[in-house]
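So this first bit is one chain, no partners, the form predicted alone, shown in structure tokens.
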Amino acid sequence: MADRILIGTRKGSFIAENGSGAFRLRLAGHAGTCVNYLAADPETGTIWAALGFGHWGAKLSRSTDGGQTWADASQVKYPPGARYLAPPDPDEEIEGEPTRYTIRDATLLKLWVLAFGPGGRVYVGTIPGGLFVSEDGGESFELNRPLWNHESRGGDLFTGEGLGKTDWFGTPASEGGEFAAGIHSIEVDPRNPNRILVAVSTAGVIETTDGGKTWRGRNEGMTNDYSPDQNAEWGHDPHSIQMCKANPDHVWQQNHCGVFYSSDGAATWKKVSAPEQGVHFGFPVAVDEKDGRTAWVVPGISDQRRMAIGGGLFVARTTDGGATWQQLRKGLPQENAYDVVYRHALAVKGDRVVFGSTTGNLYLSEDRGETWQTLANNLPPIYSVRFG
């Protein structure tokens, strides 16, 4: 529903109608709660949010009447015996030693994003890394043991020690700051249910042809600037990834070393930034429902400086798979803007695009981004929009 907004912030979940022609903007619950995300199931209509209580830890709560009231849902817990291997963070790795894993027990420490199939299907992705399934509409959830088995990530530690190595690393993401590895996107084919891209901070694409029973890596072609080795099958840290609607085999991806395409299903990857544009680092990426070779970025400086590149906010649309891109200024603030757009903060939905940045501001497109109108100042800041 184009017509629906639906903004996930720090401090609460907002909704934004349109009636009479503009759109106006009501907290709709949560107030004060953290909510990362927050969006609706387009087949039954309930709205989720995925909240994290900080102190009180991480809650799934949804609303069957538009916003207008919210209850708890069956909340996610990982199954007894779940163990993952976690690699040292980042400033203590000693170089020249080998890398020591460690064996933690797994407890929620966020719920990350949801995603939604056919007959109630719901998903979630949570750190440390888990994808959960619940195919009752919510009524209860499971850990996909195939996945969160998966050599990758070290094999089976369930039933022993598993591989004694992963390839997941961390994102400092978590609530409490916990550095372990995360799901972030979770991209469902409407041709085919049983096909799930999922993208891991830090490990790469992943996918599943068949439900969720068996899995493999699709990171062919994506570059890791940071590691020694920048062709390495695992290891890459995509910020989001998502498919086109009408056409599938069309899927982007921003990731933390530049915007990436694929038009064969996620099987390869091109990178197609375009630095000398400001085309290269951010979060969020998003994909006309129709024309796979269409998509928008919000860029951002780097990650040590996560900011509008030189104090001018602007959107990237390119409608050629990347090979050229053009920035989209009109409406936006062009002095002494500081915004960073995270990764489930850009929607687009016919002719409207949408993102919130991190400074409380939300900012509507009714022209595919060639102008811009400011919807709010001040809120929040923005974890996500979605129409719905």
Given for the second form:
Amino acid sequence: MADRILIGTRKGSFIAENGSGAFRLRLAGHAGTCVNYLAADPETGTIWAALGFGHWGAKLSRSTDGGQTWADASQVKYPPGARYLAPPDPDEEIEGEPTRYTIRDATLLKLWVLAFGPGGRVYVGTIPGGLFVSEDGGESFELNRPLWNHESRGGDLFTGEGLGKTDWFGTPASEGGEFAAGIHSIEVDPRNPNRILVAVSTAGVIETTDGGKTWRGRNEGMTNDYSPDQNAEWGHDPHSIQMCKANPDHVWQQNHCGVFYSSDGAATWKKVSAPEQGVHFGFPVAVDEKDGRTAWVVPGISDQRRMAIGGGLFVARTTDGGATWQQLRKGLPQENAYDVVYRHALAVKGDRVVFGSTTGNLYLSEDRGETWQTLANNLPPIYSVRFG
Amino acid sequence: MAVVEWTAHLKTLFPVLGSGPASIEAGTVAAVIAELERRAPGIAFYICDELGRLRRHVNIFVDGEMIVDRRALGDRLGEGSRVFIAQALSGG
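After the form predicted alone, can we look at the form predicted together with its partner chain?
In what comes next, the whole complex appears, and the chain from above leads the way.
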């Protein structure tokens, strides 16, 4: 639904609805609570909210009446025995002995992203690095164990001590700032729901083609500029990935180390950053629903300076698979603007493009980014913007 | 019979509990939480994590003293003990 925009913010859920030619915004629920992700299941119409209470932990909430009322859903919980390898903890090191990874019991640190599949399937990506799946419309959730036990993760810690090392590193994005890997992107292939791409910060992109029974890394061609081996299979920091709905072989990735594009289903990636156009660092990427070569990003300066470039806000668009980029500025503030746009806070539907910033600004374009209007200026920091 | 009270935020999230205080027959803090969960399904996962440990930014006081066993909530209650479930103060 392109006439409704769902906005998750640090202080609640907001909904903007288009009536009589203008979008009207309202606080729709969870006042005062952090909403990491807000999205509607296109099949059922249920709106799902991934909440993060500072005190009470991460909780799933849902509304079946368009955001008028909300109720707690079945909660996502790690099963007993779910453990993961964490970087060595100086507090637990023994003097004179080699440093070892720490094995931690998994408890839910953050609900980060939601995705939907056919037949009421609901997917949830979490910190620490879990993919939870509901086959019953969200009545119950189960941890996908093949991914949890993946060899890149360190093997099976449910039944043993695993492999003793992990290629999954951390992100500080949990509410408590605890450093653990997280799943923030879940892309279900509309042609074949058994094919799913997930992106992990910090590890890379991982694919299943058998509905989650087996998984393999999809990081060929990825490079990073912060580790000793820049072409390593793992250790990548995808900030977000998105596949083209009509042509899911076209996949885009805004990575910590640039913008990457794949036209072969993530089998191989090509770096398509254009630093001369400011296109390199950022968090979100959005792909045209029909044309897999067309994508939008909202660049920031760099990882050291996560802010709009030169105090002027722009969206960059490519229509040729990243060969060239256009800066789209008309209607966006061009001085004293330092907005940062998080990974889930940019969305495209038809000709409409919308994004929200951590400065609480919400911008909409009805012509694919050519011109922009401001929908709100004083929202709480915006974490997620989705049509639906 | 313990007298149990809780922070205003939990009252908002679980109005079914009423405004308290509640009289609960329990020998330990863990038994108090179990009884609250029976009365307000879901509340235990707000107070504790999957492993049953008290959440980091939640405190429970028994007769004015912070509990000692945050892992299993085994702190014992006396007859007429007053239990208070509090949230730690935080910024933002």
